[in-house]
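Presented as structure tokens, the chain that follows is alone, the form predicted on its own.
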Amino acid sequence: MVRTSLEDVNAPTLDPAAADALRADLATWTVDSVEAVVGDRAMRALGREQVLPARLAARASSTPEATLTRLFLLGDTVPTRDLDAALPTATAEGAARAGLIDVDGDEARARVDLRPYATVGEGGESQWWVASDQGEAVTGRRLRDDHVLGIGGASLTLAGMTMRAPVGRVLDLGTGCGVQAMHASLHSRSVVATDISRRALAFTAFNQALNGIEGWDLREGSMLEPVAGEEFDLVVSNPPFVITPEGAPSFEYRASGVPGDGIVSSLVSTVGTVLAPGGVAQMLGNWEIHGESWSESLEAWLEASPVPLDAWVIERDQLDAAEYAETWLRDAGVTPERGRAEFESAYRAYLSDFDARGVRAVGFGMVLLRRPLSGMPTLRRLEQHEGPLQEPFGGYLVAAMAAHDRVASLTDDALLATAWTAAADVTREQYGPVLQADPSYILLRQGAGLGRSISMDTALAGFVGACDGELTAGQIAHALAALLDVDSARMIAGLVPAVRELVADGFLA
């Protein structure tokens, strides 16, 4: 359903037999099929938003797929003769009706961007098509105002993040053109999509008709009022989080029109308000640094709700101000090169703006709510991390926070009572003069996830040595007492704590 009319908002639109009829003949044209179209280096070049490439490649061959990839993905012009033979159901005529094309005599060219894009989840690979306005790549041009966006970094990494447990109800907030509904759409019973612009719901729907897919309750609106009173179990959001002052170039589909990093604050503040019980809400976002603290901002968001959370946020990225000016100068076009006169003026308004309020540096990352499913919260952890991820990342936070659950519950007596073994991807390294009999450093490095590392004492090392399932941590405490000739109480005060954080953090299990 959607609650809001989509007529004259410039974006294609589909009945169900010319849905049908375009799915049936999209069906050769994957994400593989492109790939062997354009190769491996072209593959790579479109990676970096360089399309040359791809299509000298794409115009080599004279294949459907070849001319799919040619119009829709790269942009190029192509003969309605050989559209009609890559769509021989739906046709360039059909094509045109839906408003995908535009027929210039014997030629067509895309009004829209459409490609493959594929994910494979716990029931298998799902293959869909997504369709959202042009980049800039192809067009040459700056972006409209009410630009909608496609598969990108960031839906990519949003998706990665999200945790695929089954949930009843999903909310994709500021759902663009509905990647999120579509992975949510995998793991849920019912999805609701909203937005505030209605180019984004109209190119949501097209894609939710393109691909068949059902259930989708699509509402017009800004943040939380669209399902005001209403709850939900997981809630994903790439919310427009870039800040954007007054005099830089302004998109809707990044920047929300509220100063600074409001945007996020008002979200992470209240979408606590949205979830049910052990319900989760999953985001990226900016937030501004303005004292030596990176998360002094998150901090106070989180005791502003008005619902308790648990919490987990790792900050990815950080940026000074003129290096996050010229990061989002660049993603909108505006460079020295195109114009040296309106990129000094929005540099500068950057700069201004930010000495004008203090902010030291802008943070980038993504944040972990949850409403505990009963009593009070008992996860708050903000952290920084710049390395590689686990992909994807989703299962990865699934099973760190049963972990965390799990450690959480058991009291000291229950730890010490348990048997525990030393996780598969976990490596032990030692450093040291070669000369010296024993190591200087003992790191604990874990492979999956954050890649986290930690050092140890003798008296940890031989702890995690000795975790293979067999001997309760109890009976390894008391052990390495004797062998290290501690005392046994003061040996268990010292390992509790740190076996709480190594199952937390997925180095035992």
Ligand SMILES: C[S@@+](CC[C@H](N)C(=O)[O-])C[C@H]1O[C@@H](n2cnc3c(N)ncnc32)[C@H](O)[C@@H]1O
Second form
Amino acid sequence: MVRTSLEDVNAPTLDPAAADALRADLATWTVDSVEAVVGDRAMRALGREQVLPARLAARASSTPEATLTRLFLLGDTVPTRDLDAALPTATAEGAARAGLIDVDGDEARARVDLRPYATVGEGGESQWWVASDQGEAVTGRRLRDDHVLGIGGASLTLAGMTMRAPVGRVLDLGTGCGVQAMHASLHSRSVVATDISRRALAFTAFNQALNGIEGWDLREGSMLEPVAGEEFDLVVSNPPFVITPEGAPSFEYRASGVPGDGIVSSLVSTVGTVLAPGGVAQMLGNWEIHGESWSESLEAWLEASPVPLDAWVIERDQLDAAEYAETWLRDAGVTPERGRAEFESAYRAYLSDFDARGVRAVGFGMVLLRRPLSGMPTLRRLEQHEGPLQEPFGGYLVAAMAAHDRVASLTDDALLATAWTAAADVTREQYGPVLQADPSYILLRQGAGLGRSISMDTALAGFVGACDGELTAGQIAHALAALLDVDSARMIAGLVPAVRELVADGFLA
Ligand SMILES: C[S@@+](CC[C@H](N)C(=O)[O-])C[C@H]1O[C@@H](n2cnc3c(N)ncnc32)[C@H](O)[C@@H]1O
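Return one more block: the form predicted in complex with the ligand, after the form predicted on its own shown previously.
Next comes the full complex, and the chain you just saw is listed first.
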């Protein structure tokens, strides 16, 4: 559905024969071989966007992997004869024809960033090569407005949190260089990848061809417009969620052109319309916080969905309006050191935009929405969690959603007739004055998942401590009631909601 050519969008392109040749030549250029070329210190420096240590290390080697790393990852100029040696089948001339390099005399310089990328999933390791626009760290220049983003921190966050159960149709909305589509192709029947940017789609098509991936349907258009009326089992999106007022630097990959947090709001409110029954949408986003409650806007967006949805939102970070402005101005290369007047003008634009809408802070986090099979939502959880997350977080979400569904489907009687087991990662902490026989606080803490902790009274702690998979919840409740000399019915009435919560949160299995 997308017709692009090198001339009209200034992006690389490959025919099938050229893709086969290039893929064969790149076979030994892996994530590990790049690390071996540049070494640990330079890898850490690259993580801080510093390319010099890696350039120095790679220049000291003349292997094909060193040449490819210098050229495509570090933006270094290399002799064309070295490139011919590194690409014996595709050749330097073929790379130029594909739009990957410019040749000047006997030297070659990359037009794009190209790098190996690997992921480990249930099917073992998958390895790809991903082309995108070169970053500022390599070029030393401000990004172009239609910059096509490579694999960044947010891309990895979304990829890591995506639930990787086998699914039918996947939508990757705002595909960029196609990284989420690559991951999705490992566990789905088909992938539709959309983007408003023809350049981004040209890069995605290039990456698809280079990696010999079949069956992607690439579509140009804004948000849900290219897929209106269709249904998907999984929608993933790292949308252009950066709030960008007029007068602040704007890039297509991070700013939607919609004021405030409108892009995230519209996605949360409308994505349900393209979910198949049981289908899940997972996305990242920013939300403006106006009053006391951080989640007020999110609640309103969820209410606005014409399709009732299960919802789980985890806010990972919150910045006040000024911190937010500084963060995204720095990300755009706009700093006082580079130009105080430009920085202050853009900073002012941010502050007056936020003040005009009464924005106190901006939250960042992940949103998981599901169209319930039954049509009736059972999950509405909006929480804040700043600590580390279990990796891969998607695996945790699969287990947590299954636990939620299990507990939601159980009647109170069935819950009490079940022999639960305290999860292996749960530990108990007790606090209180040394001379006091009973502790003042009992805390159960999870090692895995979200690392939640729950404070509880002696009776509930005694209940969890007795959940060894042998006795049913009802049996333990009766025994505890007798031991503590309290009424059984009252004990059970208090216990049932607590057990539901403990199962849903992974304390009991
Ligand atoms: C932050 S990038 C994400 C790229 C990639 N999916 C990832 O995870 O790294 C956002 C992408 O959304 C695209 N985009 C911007 N506005 C859009 C819109 N209105 N509709 C669809 N895509 C849009 C941008 O071109 C860009 O490729």
